[in-house]
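Form predicted on its own, single chain, as structure tokens, below.
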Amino acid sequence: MELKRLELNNHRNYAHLDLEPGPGVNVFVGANGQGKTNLLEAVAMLALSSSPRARRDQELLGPVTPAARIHAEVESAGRGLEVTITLQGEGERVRRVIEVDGVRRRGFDLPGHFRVTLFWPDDLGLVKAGPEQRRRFLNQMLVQVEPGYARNLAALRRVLEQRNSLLKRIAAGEEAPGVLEAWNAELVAYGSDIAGARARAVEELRPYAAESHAEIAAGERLEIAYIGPPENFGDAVEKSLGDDLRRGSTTIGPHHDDLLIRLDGRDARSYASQGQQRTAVVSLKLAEAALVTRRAGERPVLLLDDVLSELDAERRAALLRRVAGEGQVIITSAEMGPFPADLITGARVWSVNSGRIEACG
């Protein structure tokens, strides 16, 4: 898997870039501000068809004009493809066009045609936050290798509005109960569907993610676990019934798993220090690699976006020795200092600065 080249238009801080990557390791270096981040954001939605940053497309959108464009030219499966997005804004909306290869695309198709594996500091989440961001790191992930993924999340997602909807409308003397059957049985079938592809993912991703820890943290044990629905599935939506309509939402399901991550048999959120957090999400997120090599049979590009800071030396040198001569990486950083000679001197480096890009030596 290789990003060939990337034209951003009008994304955000780029006026206009064109860029060719390197097939190794490529070191982006800038003060903090300068569009790091951005250009990051740019690849991965190549992959993910939306922003895994943005809450709206509006914040996409430059200075320069309502519209934005990110086309990039990808090697995917050994072949090459050409992936565009367009964002138009319309008054307060924005309106989204996807073709691979001048064919338009939804939303839900795009990914698996190019894959990426993604860190940044927001990342970070995946231990401190809530287990929302642990269900959107295992979705970003599942819709790049698990057929039919998306568009089940899409389905469940339209399950949920609409079965709120008449929970509401029950409580209110509107509705019978009798008009959930339907929307019960959807929410089993898609639920169980995305469950049971989190939970095959997660035993995946177990081994691979408490090798990376323990070469990157000298030996700590790094230990996760998929908390899903009951195993009776149908029956607890059933049984939900009372607490449903008081609530005024759906109370069981697969929008409210989670991801326990532990650090030598203690719980990460609580326990575990900035630089412990960091290493577990940058293992976990390696893992993430390791799983799409396995089931795509090639290697993401990985995206870290300043993943060094508050790592200590020695953990700085175990994780860019386990990235480099793996594929295409693409790294940033606010300064040259954390990198290691001898990979500076196989990697390209670039300097970024108010929105361009520029080539180091």
The other form holds:
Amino acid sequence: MELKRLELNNHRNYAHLDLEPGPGVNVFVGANGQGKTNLLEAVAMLALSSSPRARRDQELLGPVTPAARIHAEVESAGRGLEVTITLQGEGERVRRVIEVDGVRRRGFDLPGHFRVTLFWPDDLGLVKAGPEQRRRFLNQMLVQVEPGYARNLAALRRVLEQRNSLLKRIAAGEEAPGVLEAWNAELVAYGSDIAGARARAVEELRPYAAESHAEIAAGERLEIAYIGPPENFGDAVEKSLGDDLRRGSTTIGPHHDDLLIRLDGRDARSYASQGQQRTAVVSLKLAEAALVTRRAGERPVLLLDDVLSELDAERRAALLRRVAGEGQVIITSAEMGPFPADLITGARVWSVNSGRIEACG
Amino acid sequence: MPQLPEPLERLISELSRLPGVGPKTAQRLAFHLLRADRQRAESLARAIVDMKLRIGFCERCYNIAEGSLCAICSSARRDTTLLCVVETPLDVLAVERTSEFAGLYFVLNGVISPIDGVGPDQLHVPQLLDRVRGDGVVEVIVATDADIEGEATAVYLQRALAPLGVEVTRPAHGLPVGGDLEYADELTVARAIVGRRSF
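Write the structure block of the form predicted together with its partner chain for the protein whose form predicted on its own appears above.
What follows is the whole complex; the chain from before opens it.
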């Protein structure tokens, strides 16, 4: 997997960018606010179709015109692909048009063409954060390797909106409870697919994550487990009717899933020190890259946004040892300090300055 | 903004109520009609009024009809044991174009969508159940769209119709005819494989 060329027009603070990164390690250095994260965000969108951080597409539009464009030439499974994402502002709304080799695709059909593993400062809080962020971790990986997963997620979101709206209508006496069965069936159908994919993925991540963690943390045992919907999902949904009606929302389903993280047998969420948490996150991210590599048959492009400076020398070295030398890596950093000399020797270094990128040396 | 003459203003506001027509398009259309021959404008106005006067909905199936029954319901050559349930009259047209279906239709007039406040009673579901109870129907094909709301509506109808002793079916998913397997989306291919048949 390789990003051969990236063109940005009016994306965030990039008026125009035309970049040809190298096949190995690429380091983008610049002060804060110059556009390092914006660059990584654009690359991540090529893999995920939507921005992993913007709450509204509106934020992505630069100052020049109400339209933005991300265009990339990538190499995937030995063949060249062109991916284009165009955002067109229309009043309050933003229309997103996605094309792969000139053919229109829907948002949920883009992931899987170009794959990345994104690791950014937000992820450092993965262990202590709410379950939503851990579900996002699983989702971001799964949309890229599990056919139909992105579509199922979108469908589940819609089913929940409809079902929750129906619950409120039933509670208010505006609708008979009989209609609920149809939505329960949809919830269980899409929910089971999603839960199944997550359970398989966590099983697959487990040994990879444990191995990296033990290596970085002198034998400390990292265990992960998937906490999904109850065994008998369908019955549980029916039994939850009373609760659901009282709350006006769906209490059972994969939208409440979590990933349990244990260190030496204890729940990492309450016991782990900051250092231990970070080691666990690095291990999970390495496991993610390993899973994607195994499923896709080639390494994803690794995107490391300013996380190296957040890690101590030992964890940094462990991370870099695993990622450098194979496949394409895009790293951003505020300074050259955290990089070992041998990594830099083979790397391409670029400077980022108010939406302009130039090759250094 | 300078005020436009009242009749023009009124036309723009009427046009902009049409689906897919925004204020800009409405303005353009209105000015186009302003420049057009008087005959053209009158013919358009007459077409709209005639359509409203002469076309209504079929009493049996809620398809569009000139008179109390639509052309399909009043035909003697249709198989009355087969009933195809669709969302809109446009779907009737889509199935009719295939010439593959000789049964009768029933138009629901939408799909179940709680967000929009639409439940079975806002659709023609009670009428559908009455129809199936009384009319010698043997098989009901539920041909609602394959999206979330269409599927939920199909599940609902399946459960509501099953106790009435009719066979309830759903159109098959498959590969687009004449299409390249390579270019079909994954879910379509997956469903086509699951629903494969022997030669």
